[in-house]
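Single chain ahead, by itself, as C-alpha cells, in the form predicted alone.
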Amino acid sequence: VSANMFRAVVRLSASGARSLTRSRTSISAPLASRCYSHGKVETDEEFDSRWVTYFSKPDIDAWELRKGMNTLIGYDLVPEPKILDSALKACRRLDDLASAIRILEAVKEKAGPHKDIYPYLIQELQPTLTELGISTPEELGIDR
C-alpha cells in the first residue's frame, strides 16, 4: 500500500510541476507580444518633428519643458540637434538659463562613452548657442 501511495504522490507532483511550467510559459508569451503590438511605428522624421513641435509651442511652461526633456532623455537615443535647438529656444522664451545648461549636461551624459557625439552636437548647436547667449558647461567650467 505504501509503495502505491508513493507512486501516486510522485505522479501527482510530477504532473503538477509540468502544469506549473506550462502555465508560466503561456503567461509570459502573451505579455511579450502585448508589449510590442501597439500602434504604428513612428519614423525618425516623425519622431523629430513631434519633439520640435512640442518644444516650439509658444505657450510652453517650465514644467512642460522639464517633463519633455525628462521623457526625451529617457529614450534609448541621443536627441537630434534640431530637437535640442528647439528645446534651447524654449529655454530662452522662458528665460531659463539653468534648464538650457542642464539640457547640455544631460545630452553629454546621454552620449556616454561615445566621445564623438557630444562635440558633434555642440558644433551643430553653436549658431543657436551664440544667438541665445548660452555658454556650454565646458565654457562655464562646470563640466565633469
Given for the second form:
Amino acid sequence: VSANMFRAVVRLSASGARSLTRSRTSISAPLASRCYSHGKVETDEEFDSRWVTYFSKPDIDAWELRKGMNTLIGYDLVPEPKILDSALKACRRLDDLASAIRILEAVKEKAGPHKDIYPYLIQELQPTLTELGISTPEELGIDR
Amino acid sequence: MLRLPSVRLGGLVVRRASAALSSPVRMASHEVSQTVDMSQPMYWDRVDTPLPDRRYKDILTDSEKSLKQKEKGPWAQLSKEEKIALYRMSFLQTFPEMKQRSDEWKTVMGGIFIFLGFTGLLVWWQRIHVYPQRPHTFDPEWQEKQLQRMLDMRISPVEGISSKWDYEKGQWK
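Starting from the form predicted alone, produce the coordinates for the form predicted together with the partner chain.
Okay, now the whole complex, with that chain kicking things off.
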C-alpha cells in the first residue's frame, strides 16, 4: 500500500467550506482547488510540514505539546504519520510516555469508522515506536 | 472530590471535570461540599481534548515519584505495568473507558413511561369523577332534529350546509 493512496484516506473531509480541508479526486489528479474570493490555499504538504516543524522545536514545552495536539485533533483529518512522529519525539524530549500513548489513542479515535487507518499509522510509526520504546495501547491491553 | 454533572454531547463525549481540591468548609453545624477551584487548570477526559490542562494525579506517592524519575531514562526499560502506571498517573480514563455506553437511557425511558402511565390514570379518574354528564344534545335523535331545523332555517344557504341539501327532492345533493 503506497503512502500516496492513504493520503486521500487520511483527509477525512470530502466537502465543506473550511479553508484547511480539500478533496482529492484521485492519486494523480491535480489538487482540486476551491474558489475563494481571496487568500492563498495551503497545500497538504505545507500543512504537514508546518505541523512537523511545530513539534520539532527542540525546547518545546509541555503546554505547547498539549496545545498543539489538542488543536491538531480538533481538525477534520487524521494527522500524517510524520506529524505524529514529530509529536512522539516531542513527548520523549519532555519525558512524557503517558502523553505519547494518549496521542496514539486519540488518532485511533480520529479515524472513526475507517478501521484501516490506525493500523497503517502504527505500521508507519513502528520504527519510532521501537526506537523510543513506546508501547501501543493494544500492547498494554488498555484498548478495551 | 467534587464531580460536576456529566454532559452528553452527541452521545460520544462524556465530560467530567475534576479540579484542584480545597479543604471542606464547615459552617455552623453543617458541612458544605468541597468547592472546585476553577481558576486552576482542570483535568477532564474528553475525546476531542486528549491532553487536558493538568495531569490527573497531582500528588504522587514516593513510588510514583521514583517511577517518574525512571521515565526520564529509556522507555524500553519500563515494564508494561510501569507504563500502564505512568498512563494512569496522567489520565483517569482510557479512550475506550471514556466512550463506554451506559444503561442510563433505560432508566430515563422507564421513568418517562411510568409518569405517562400515571398521567393516564389521572386522566381516566378525571373522566369518571370530574367531567359532567354527556349533554342530551349529543343524542342521535336530537342531532337529527337539530339538522332538520338548520335546513328549515336555511342556515348557510350560499356555500354551507343548506346549499348541499336539495330541497325539491328532499335529499343531499
